[in-house]
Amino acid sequence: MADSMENRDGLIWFDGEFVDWKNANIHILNHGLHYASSVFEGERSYSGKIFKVREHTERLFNSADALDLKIPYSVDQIIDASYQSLKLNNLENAYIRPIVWRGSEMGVSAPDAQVHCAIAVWEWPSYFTPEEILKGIKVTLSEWKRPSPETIPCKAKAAGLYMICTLAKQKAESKGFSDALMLDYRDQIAETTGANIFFISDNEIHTPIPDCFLDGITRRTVIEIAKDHGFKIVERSMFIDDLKDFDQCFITGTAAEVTPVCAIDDQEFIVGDEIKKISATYIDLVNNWSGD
């Protein structure tokens, strides 16, 4: 069971000011809660440097634009507040969660609702246990699918889009799996509930085209790492029947980093040197990050 986030020590940046963690509250009649008019980011700080913080923050603004949310701060102000949050909470290795939402002006349409913004930081190790990362995680196929881009703002990291992810992951965990694989509305392989997915055969890495789900920042980073290591990257439509053509599988995300997959239901994979090489390079990159 996940630990409650309510009664923690620390400070949260909330609409331009730092407030005590326990007092960072909003009203129950809140548009973001009732109508999912909320966007967020997931970032990691390594040794005091937030990996690709500008890219993450710009995506936050793009997500907000997709939901007609006008963030009342600049990209630089959000970046500065993220670093202030780390400093005031005495953290260097941490997870950073900026979130933007509409306030308590209710109604399905709320164009004049006040837009709020907060940033919380906390210590959060890898999304999976050290044993899972060493041996690979077990994944099962979900009954829930990523919807058509005609029905959702699929390029936005929007809270409402994670409802089916929550359902899929909870169902998977109840059956003894670590995560769930989601197909899209065309029955093509899409992603897991919170990470992009890759498959390896010989010197080729195949991955689904992100046309109805997020093209993750970690995904793009790992693609560049793989290219530098001499892998051929193939972005294509993929189906469940294609799984048998691959020896290795891994997922990527800010929370998951680079995590190998040892099985998708009955299809087993090895955790080979190729995944270990990509993972080691990624960890070295984020721990020596000097950009913004």
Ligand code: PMP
Second form
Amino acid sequence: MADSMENRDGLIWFDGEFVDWKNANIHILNHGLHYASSVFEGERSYSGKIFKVREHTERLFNSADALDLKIPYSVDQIIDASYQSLKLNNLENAYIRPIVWRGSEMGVSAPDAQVHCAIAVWEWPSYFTPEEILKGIKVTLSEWKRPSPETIPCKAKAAGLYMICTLAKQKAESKGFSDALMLDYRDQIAETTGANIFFISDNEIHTPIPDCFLDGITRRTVIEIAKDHGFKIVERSMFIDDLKDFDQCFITGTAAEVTPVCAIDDQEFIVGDEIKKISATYIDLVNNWSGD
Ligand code: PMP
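Could you drop in the structure for the form predicted in complex with the named molecule? We only have the form predicted alone so far.
Next comes the full complex, this chain leading.
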């Protein structure tokens, strides 16, 4: 059983005030819980600086807009509260989880329900084990797919979309894999359950076009890093049959950082110098981040 997130010490920013970790509660008749009217962010701080905090916070506001949730704070107030949360919890290297949700109102349509906002921070060193990061993770193809943009606001980091990720990742883990690769509604390669995916062949890096899933902040960062290293980046429609054309594969995300993939089911990949170079540059960038 995973440790409960409820019984911890610390302070959580909750609707503009800091409350004790154990008292950061909501009522059971909550629109966010019943109807998934909730959006969130996942950020990481390195030595006290939150990597690309403004981009993350702006994405939080865009996600909220997509679900018709009006956040009663400004981007700057949320950034400020994120830093205060780190300080009051004495954390420098941490995971930051801002969340926005529609409050206690029952009924599918609840345009006047209060919109709430909270920020929790905690120590979360690595998404995968050190061995997995070194040797690469094993991934399996999921039966669950990313939906069409006509069916859901697919660019939002919205709680409802994670139902698919939870189903896919739990099934993969139960079969001994670390993660699942999801195709999209057209059977094109999309992403894993919490990260974007890249494939390397010689000096080219291919990655799916993010037209029905999150265009990750790490994804965009890594594309810039790869271009700086002289790689040719090809964003295109990719299919399972294309995997055999590549000898390296990695995933990117705030939590996953740059993690090599050693296999997608029977298709094996090596962890080559190219991945190591990109990963090292990313780690260097986040650890020396001085922007906002
Ligand atoms: N896809 C999904 C489903 C994710 O949960 C994440 C993590 N937020 C990503 C991609 C990568 O996004 P980012 O690099 O902005 O963390």
